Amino acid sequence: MTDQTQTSQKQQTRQPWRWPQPLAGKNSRIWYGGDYNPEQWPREVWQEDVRLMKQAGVNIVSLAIFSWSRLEPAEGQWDFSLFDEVIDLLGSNGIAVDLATATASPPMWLAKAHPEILPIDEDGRTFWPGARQNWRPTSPVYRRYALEMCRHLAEHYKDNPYVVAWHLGNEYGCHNLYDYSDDANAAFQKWCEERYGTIDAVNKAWGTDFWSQRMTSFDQILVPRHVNGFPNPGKLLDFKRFSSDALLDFCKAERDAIEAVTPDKPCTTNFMVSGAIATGIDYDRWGADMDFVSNDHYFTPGDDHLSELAFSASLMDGIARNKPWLLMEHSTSAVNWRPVNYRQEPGAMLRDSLAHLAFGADGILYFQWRQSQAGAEKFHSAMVPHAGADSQIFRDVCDQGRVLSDLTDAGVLGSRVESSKVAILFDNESGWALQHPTVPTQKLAQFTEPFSWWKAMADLGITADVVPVDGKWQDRGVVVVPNVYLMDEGLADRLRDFAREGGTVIVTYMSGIADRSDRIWLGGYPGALRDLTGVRVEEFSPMGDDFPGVPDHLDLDNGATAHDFADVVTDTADDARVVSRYTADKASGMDGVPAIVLHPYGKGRSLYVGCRLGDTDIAGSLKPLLGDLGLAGLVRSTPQILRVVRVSPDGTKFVFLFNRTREAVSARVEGEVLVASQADAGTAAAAQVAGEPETTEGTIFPAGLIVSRVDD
């Protein structure tokens, strides 16, 4: 490798994992409930709410998330009476409280008195009050008021036996991730100084000699406000890092204010790991600072519904480092913020909840308990819909409560997700870098390659784990490196060591291209991994349809089709085997160019896939190589079924089977059936093979599932 500046993140010390404990006299259960907003309703509704919560099996609610204007109706005037009454009503009925800091949205009086807390966009426009999160993460004024709120809440409720956890903020950065104010500018300068130490190190990392952007002091650094051209890619990448860190710093300040008063109760905040794309927050970095991690997830309509959910939930298990996590929000049916808000299909509500549970969630919560009568989210579904308790949604909510109770009794709590032999690496920062307007093609901006590989593995009958790039993956058999564009020497060495000791590393195009500062590794692509992959790429060959006659695809000789992007592989190592080439007209210069290359490395091997293939073609391309890659023993005969396993310390297994298709699918059901939803668990006599658990042949219908227990 060439000698160039590396700026890897420092290793973080993780908070010890702490989980919300049950109310006094209660046993630990799978947490079940949702956001509760009693301030939207008269008192007589509160009594009805508690009665229905008990009927549904609800044992926890998130409270006061958007309640600052109730708790402090005017500066310095505190009123806890409403929430005192509600918390006592809930707790006396066996319902615990996850109490929010109420800082997600400032009250109108604060914004009016201190407009300097309001965010500024890159064009200099102010985000005025009227929605939510209208505050700057770097505003010292807002921090002062927010931490005062935290301290008052903590002091008031520090001895309340019904508060079991603290809910910091809410969906940090959902609407105020990027702020271009003077406060942000000063904080960005300080962040750069702490990260790099000297202005010369910043100049080198950002390549500021290009376009005469060289700086001589930190006060010359500007946040990337609107410019008349392309912004500096290194600077923009660091601004995204800074923006995530600025919100994390604010979140940690809230946590510290709470824990200074109530150190015995765990803190969390709700992530937004959803959509299988790079998010604006580096949630793996955030996870290290939470007592336990939580997530808000809303389904993707259509064919990818279950696959995207499973991908996101698996990534959450990776962020949680295989510890229990909380599903803080999802929906009973339609959301209200898409152009078209599709309803859930029958059976999907329970299926989705148990899919999150299968991937390690020990709590299932919704937004929200009762559907709002007014406001911006009044058409968002809820546990009690506008139609009331006499509705299919509420009946399903009650059924789900019984299922979660049964699974608790069966012993699911205390089990952990069984690791897959296949890990798909997810690097949020690489996703940020590929969103820059000057990369070879904007078609990679959505960073969907990790998801494509997850679906391809599922199509082969393999349930892969999604693991943060800095997480634990060295104990697997196969590691997929999809579009990990940013790569320092440390990560490259870890991958080499993994292959050298017998592992399989699958590397895709646009991986190992640049260091962590977005400076290109020289000598040919993939610069950081040329020796491991056994290939050398001199040029890229993007594809599109924006000009007549440009290439819009490339055919491979194995029957697959590449789209959007391909590498021009000019050299392969002497011991490498080209397993597929492009077939194209001579004028293209791509005919016969290697597309997929297998390369031995130490006791292991690498597979280089130098083009973008859809999940179907990825699976098809892997099939003849399963033995070479060490995947043959992992393939199941029914890839239509997603199989996830949780294992207890005593060896008991809980096997979750989900139908991935829109057709009925036959399934091999192991052990004792605990849950069968939209499924026939099988009535044939159990057939037992020596050394294997009893099995029956069942049928799982669309949106269906079966959960069974296999005793050790």
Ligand code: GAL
Second form
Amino acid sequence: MTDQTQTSQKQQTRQPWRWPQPLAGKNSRIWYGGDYNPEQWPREVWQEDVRLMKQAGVNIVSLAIFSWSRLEPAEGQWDFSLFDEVIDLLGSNGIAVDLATATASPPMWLAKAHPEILPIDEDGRTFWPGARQNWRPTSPVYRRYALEMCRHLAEHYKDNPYVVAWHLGNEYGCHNLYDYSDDANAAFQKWCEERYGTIDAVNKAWGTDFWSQRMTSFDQILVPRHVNGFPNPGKLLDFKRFSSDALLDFCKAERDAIEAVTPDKPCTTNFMVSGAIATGIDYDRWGADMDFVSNDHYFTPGDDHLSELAFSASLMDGIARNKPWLLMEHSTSAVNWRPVNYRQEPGAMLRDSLAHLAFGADGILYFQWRQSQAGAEKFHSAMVPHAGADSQIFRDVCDQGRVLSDLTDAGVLGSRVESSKVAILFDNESGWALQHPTVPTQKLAQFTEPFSWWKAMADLGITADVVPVDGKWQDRGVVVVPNVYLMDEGLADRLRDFAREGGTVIVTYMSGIADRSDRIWLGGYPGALRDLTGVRVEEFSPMGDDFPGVPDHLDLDNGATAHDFADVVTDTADDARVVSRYTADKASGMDGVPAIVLHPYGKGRSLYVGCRLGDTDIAGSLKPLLGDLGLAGLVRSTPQILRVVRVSPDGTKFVFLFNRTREAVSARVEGEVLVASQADAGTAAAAQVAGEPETTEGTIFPAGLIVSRVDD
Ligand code: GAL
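Cool, the form predicted alone is there; where's the form predicted in complex with this ligand?
Following is the full complex, with the preceding chain placed first.
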């Protein structure tokens, strides 16, 4: 490898983990509740709310997320009366409060007095007030007002025993991630100066000799506003980094203002870690600055739902570094923001909650407690729907409260997710770089390849962990590197060391192609990993169907089919074994080209998969290689069941089984059954082996699950 600009800002220390403590006199329970917006309702409804919350087993709510216009109805006029009353009502009824800093949506008076806080899009258009998050992350004016709000709230509630956590902002960047204002421009210039030190270093990182973009001073740097051609990829990537960092800086300023007054209460903010929606925030980096991390997750309609949930919840466990995290929002049924807002099928609500729990969430909250009567989210489901408490949803909410309480009593708190032997690496920044309009194909969406690998492993009966690229994966047996396009020498070294010590590294196409500044590693792809993989690629062969006669697929001689993308592998190392080749017509130049290559490396090995196979064909291609890859002992005979285990320090195991299919599936249930939903937990098997946990044969119906406990 040549020496290329390597600026990694990822080596951070992480905040010690701190969790919201129970109200005085109470024991820790799995937290259960939702966003509560009492300002939308008359006082009488608050009384009913608290009665119903107690009935449902709710023990926490997130409060005041969008309440600035009530808390400060005019500049400098503070009015906490509504929230004093509500917090007192909640707390005296045993319901704790996760109190928001209320800064997610500025009041109308602020935008009117200071239109310079409003974000600007890349075409120069203003985002006017009328929705939410209409503020610039880099506006010093907005920051001043927001921090004033934080200080007032913290001072006012510092001794309130019912406030157990602070909820910083809300889903930072959901609507204001990319801002192209003059404030953003000045902040971007400063960010570049801090990151690179000299303008020449910026020139080098961005390759500005291309198209005469060389700069001689930092004030020539411009945020990537609307341009008449393709924007500089290095700059665009850095702008994405900057945008995530600018919001993090804002969030940390809120945290610091709060912590200065109430250092005893932990702070969090709700992430949007999804396995389906590309995110512009580098959540793994953000996780380092939170006392505990939280996530909002909304279901993907259709067959992928449970897999997508598992993928993102596992990634949350990785971001949380295996500490408890909070599911801050999900939905009891339909959302309101898709073109078609599908309802949840019976059983899915509890199944989803327990799936998040299985992957490490020690608190399950919803958006929102009571379905709004007016406003943009009035058709979004809630814990108390428009129909009222006499409804299936509310009955399910109450059932779930009982289940979570039973699981607390059974000892689930304190257990952590058992690590898988297989880690799938996830790199947000690689996804950002591959979003550029000039990459070899626009089909390289961020989650496609990692998610296919997760599903392929699940199809083999292996529950893989999704681990941030800078997280902890070195203790696994197999590491998958799917489309980790950006790779510095440090990461390449870590992968090599891992293989050298006996691990298996599975590398896909479009991994190890460029350094962290998006400058290509030269000499043949994958430049950062040529020696590890034992392959050399001279060209790519993307596939499509947009012109007659273009290649739209490639067959492999192992029966699999590649779509969208393939590497033209031109050389393999002498000690490499080509496991599979393409079979194509001679004219294509792909006939006989290696597609899958196994390469010994130190005490371990790598497997190179040079094309997009999709989950079914990945699983099929891996099957004959399980022994070679160290996966043989990990496959389970019932891949229709997703199995996730949480383990307590004393060795007690909580085994979660979820049906991944739309058919009834029979399942081997270990130990004592704690929860069976849409399932028949079966009866004890006739022959119980001494010393082994009791096993039953159960049946799990669609959307069903079984949780059992196996004592050590
Ligand atoms: C989240 C947000 C909530 C609510 C919810 C609806 O993005 O934090 O306030 O809008 O989505 O699904």
